[in-house]
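In structure tokens, one chain follows: the form predicted alone.
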Amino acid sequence: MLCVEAKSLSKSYGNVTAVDSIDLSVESGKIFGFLGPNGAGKTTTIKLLTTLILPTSGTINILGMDAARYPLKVRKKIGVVLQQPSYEPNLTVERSLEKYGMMWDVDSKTRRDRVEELLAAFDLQEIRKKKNDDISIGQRRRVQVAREFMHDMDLLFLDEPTVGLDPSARRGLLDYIKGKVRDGLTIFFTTHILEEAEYLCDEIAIINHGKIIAVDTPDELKNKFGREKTIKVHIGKAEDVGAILQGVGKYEVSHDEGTVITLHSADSEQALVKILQVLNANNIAVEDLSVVPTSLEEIFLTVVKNSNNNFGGKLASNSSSDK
């Protein structure tokens, strides 16, 4: 079952298209990651499928709902934490999240039931006297994330919702996401963190330039995008090696803990064997290899520069065109 489904989505503001005619199917009970560089629209795509924003053109269903005829039908089953920050300065933090309870009229049992899971949940108990004022911008942020929690909902949208929080926090806070998705919640996920969405997301995409440039599973971006793997021999002795290893790839070495021979190869067995093979053939021992495969991360970076490159080639070509 689709819990979101955009069709032909786009959003103007002038001669500016923020949003650029994208599809987008999110399955219920699934993590989407939806991934860009700054200014790529991820912001405005989650005010359009939210309701905040009304779109120039296409269509939002969520939750089998017509967003733009059931705006407020939609907003009483999704949860939404946007990038600003938000947060009740002369509140504690525990008044906070009953406030936050109340408003979405949950009972004062349930309420008080919440509150506690919430401040255990997000390490905000010793803190929990504490105004909104005093504690740190990573505190405020755990806050603003776990009140969202305080009401019943089908739909979440994670808008950066890691920003601020240390290690240790950042990683809490995504395994009680992962919980709650156990539970049924589907979670629409925006991070600059790639290895966030490696840990967390079931299918991601990749926009920019307003435009959906890759939508799959992080095992199979890496598949399409990231055939070449990273090679890494350590050899026993320090010498010269550059002219025996002609022709089994572009390869760097450093010296910096004895020899490495970096390999960077589309066909990491075949380039392991031969590079293997050469140093056995001129008696130079091998201390330890690796093979890392492509990071999610450098997947992020090839797509969105091939975008910029394609993009580019886009602009120049209209501007010879209206001279």
Ligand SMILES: Nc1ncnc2c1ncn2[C@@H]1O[C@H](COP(=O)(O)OP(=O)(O)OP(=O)(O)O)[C@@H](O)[C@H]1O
The other form holds:
Amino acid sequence: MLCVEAKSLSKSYGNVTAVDSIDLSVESGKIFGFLGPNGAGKTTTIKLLTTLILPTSGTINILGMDAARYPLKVRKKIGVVLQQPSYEPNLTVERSLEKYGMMWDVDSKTRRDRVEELLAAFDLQEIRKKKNDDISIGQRRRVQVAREFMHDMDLLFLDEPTVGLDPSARRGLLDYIKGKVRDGLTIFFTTHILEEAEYLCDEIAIINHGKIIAVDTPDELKNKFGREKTIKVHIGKAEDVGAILQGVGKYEVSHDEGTVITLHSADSEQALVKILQVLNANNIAVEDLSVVPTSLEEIFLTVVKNSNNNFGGKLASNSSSDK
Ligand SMILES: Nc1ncnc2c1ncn2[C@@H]1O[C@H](COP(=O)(O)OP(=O)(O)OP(=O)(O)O)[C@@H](O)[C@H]1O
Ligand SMILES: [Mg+2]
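Swap state to the form predicted together with the ligand from the form predicted alone:
Entire complex below, previous chain first.
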């Protein structure tokens, strides 16, 4: 079953098209990752899908309901944690959870159980009696995410839930989410941390300038865009290799105490042989070299950069050695 289905969805603010005719479908029981650079349209999309704002055009179906016709019914079935921090300064951590449960009409026994479960799961027990005003930013974010789990829902939208969390809190949250998905919850979430998307997501969509530029499983994205490997050749001395590397393909050069040549190639063996031959012919000694599969992060950068070029290159990378 499709949990989220959006067709030709657009949202404009004056002459800014924040979301530009996107189609989305999310199957139930899956974790859908929504990635894109700042200002790409992620938060706007979440606000549209959760009925917080109205689209300029297009249709949204959530859990089988037309969101434009039944916004209240939709809201009853979903949860959302917005990117914007939100908390009541004078409430204690445990009261924040408790109150959220009351707002959602959760019965008192279930409420008590869930408060305890969430305080433990989000490592908030020690600060349960502290006021939101008196806890750290990361702790506040944990409370903001935790309280959303006080109520029953079929679909949860999370807009950068892990921002400000330390590595162990982040891993804790991701694993808690995974557990909920095993129990049947569907998740739509945004992040800038690619490892996170890879760890969690069944499917990933990349959005840029309001348009979706790629949708696939993390593995398929790697297959499609990342068949190439990344080759790094390290030279001990600072060398001006620009001239001698003419013709070996597209590469980047950076300098640390020596020189690093980075090359992305689908035919990494041949590219490597070529570079080594050229360096050898010029008596340049190689200190170290490595060949690694391209990471999701590099794929993300490549896909976004290519799409920027299609937008007239107005945000194209200023990498000096790109040919
Ligand atoms: N209320 C608004 N009024 C006018 N323009 C807006 C409004 N909200 C968003 N925008 C614009 O819409 C575009 C998309 O913004 P959005 O917040 O959806 O980006 P995002 O992908 O969530 O970015 P980030 O990664 O920084 O959170 C941006 O150009 C933004 O300036
Ligand atoms: Mg955002």
